[in-house]
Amino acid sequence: MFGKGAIDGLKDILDRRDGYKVYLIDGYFRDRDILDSLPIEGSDEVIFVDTTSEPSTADIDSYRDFLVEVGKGSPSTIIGVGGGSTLDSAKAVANLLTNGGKAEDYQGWDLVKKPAIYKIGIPTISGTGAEASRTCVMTNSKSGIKLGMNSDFTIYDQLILDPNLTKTVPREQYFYTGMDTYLHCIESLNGIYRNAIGDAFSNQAIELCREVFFSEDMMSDENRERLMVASYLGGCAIANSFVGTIHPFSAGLSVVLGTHHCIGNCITMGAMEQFYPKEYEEFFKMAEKQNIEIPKGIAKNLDRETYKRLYDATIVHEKPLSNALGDDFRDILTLERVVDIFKSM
């Protein structure tokens, strides 16, 4: 369902499904006006997902306890409300219900055997594409590896697409996030493993994100439409296609370093010229025409054992690194390459 006042239709939706329902939503709102635009009942179960850091292993697992522990481990569906985090975080608790198990064991691809709950998402920012993707990414502490549960029953059963929910969203956020579109796109765009329906989904979300980022006014009632749109796209394309260096990069940023993935992945373009030259170039004339400042510095003056530690959690993405450089990724990423391409940053 798309359109402006488009969560007015949960309702009708959550009447058509017998028993109680599990809403997971944006810690964010826990005050705000969109509580009074869900039909949320007596017997349903509300989780408010704390999105300070980005979900963890260890977070699903609470999620998925806490419900078993209150009698609510068999809901009818799962509605998830916010940015990528949280739908991440409803796709993971929908798929551990019916699975069993820790998060951490499907974190990869196709290890989810079990159909999930139903479930609905409802995103209330622009860009990460979690939306539409079969993923949801999770950093496990333990391993220090940030990385989804790739799997067909983590696509989400129903969404619902209202700009209307982007209204309130900070100024520089709605453009880090957003940039999350175009990043993933160009990656897509400039790798290996290309197909049609990849590249379609793709070159259609770039040219959207162009019309919004070159525009006077970015958060226009128009553009948010139009990045709403574009970032259902670019989820339809990664869910097609793979990511290449930017991501990986970023997710290092994010295990070591704490950094939001959206932030990350525009930081990381600080240092991606030599991988994209002209997409760098257009990223950067974007910025400047919202004028956005990318942070810079993040990691510049870092001890051996940080480095160390931001290219393990870089190289371990095998599947976008030789979508991006080919199988011997590793030849060129070398431990002092990494780390250069880090103090670059």
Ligand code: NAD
Second form
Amino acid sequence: MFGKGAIDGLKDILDRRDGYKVYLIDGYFRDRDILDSLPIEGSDEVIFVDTTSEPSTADIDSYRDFLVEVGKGSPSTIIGVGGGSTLDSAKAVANLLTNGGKAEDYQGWDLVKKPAIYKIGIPTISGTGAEASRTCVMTNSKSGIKLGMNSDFTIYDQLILDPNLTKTVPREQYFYTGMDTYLHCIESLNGIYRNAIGDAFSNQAIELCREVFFSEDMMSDENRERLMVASYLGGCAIANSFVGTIHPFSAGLSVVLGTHHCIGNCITMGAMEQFYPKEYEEFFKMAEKQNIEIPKGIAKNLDRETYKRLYDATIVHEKPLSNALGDDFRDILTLERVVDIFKSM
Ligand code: NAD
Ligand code: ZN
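Form predicted alone already given; the form predicted together with the ligand follows:
To see the whole picture, the full complex is given below, headed by that same chain.
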């Protein structure tokens, strides 16, 4: 369902679904008006997701354990309301409740064996495409691996895309997360593994991003609507293609320094002129137009061991790196070059 006020349609959908529901809602919305527009009933369970850190496998296990403990382990429906962190948490919990075990057991490709609980996604910030994609990214706190449950069962059954919900997003965050769409799409279009469907989604999403971020007010009603569509199309694009060099470096920042995904991409972009010269220029023009500052120098003065960990956490992303640079990407991205790239962010 799409459009301003579309969230009012949730009640109709849920009225047709017997049994209690479980909501995972971004903690930002605790005590805010949005809760009044959700048809939460006494038998339903609500979990507020703390987005201070991005989801870990331990977080997902603990949400599941809590639901089982309070006797809410078999809901008819799970509803995720929030940004990529919350949407991904809801997807992961829905898989875990029907498949058992631990969240880390399903980090990888097509490891989820049983269909998840029926789930509805309601994004409140646009850009990651988590509402459309077939993964839910989690960091494994023990192994340090940041990887999702890539599976057809991870995809939301229904979506409510209501641009009214993104009005309250802080400007910087709106830009950083919105840019995730732009970056996913330029990475796929510059990759080796391309296909007509991925390209079509990417091209359209990039056009919408340009309209939004070159306009006078990126957060006008029309632009919030456009970015919501761009995010959805961008999610469809990555479901049909691979990212490139930016995301692996950003994942390195995230795993080693705890940098959040979307700001991490933007910081990484500061060192990406050598791989994406045209897009580098366009990206910084958009940031300038919207008066958004991209932090600099976060990986400038680190010790040798930390740089080695950054290198390891970057180079492990074989699929996107070979998509961008070919199978001999390790010869191109030597330890020395990777360290220089981190230093120049
Ligand atoms: P997020 O969910 O972490 O939220 C960012 C911040 O915005 C939080 O502080 C949140 O409280 C706030 N926020 C959200 N909606 C708001 C609103 N309407 N008003 C005010 N504040 C609001 O951010 P994100 O950038 O959307 O998601 C990042 C996560 O998405 C990462 O964990 C990343 O790994 C994941 N991701 C997933 C996919 C996928 O395909 N599944 C793709 C890319 C990224
Ligand atoms: Zn991303």
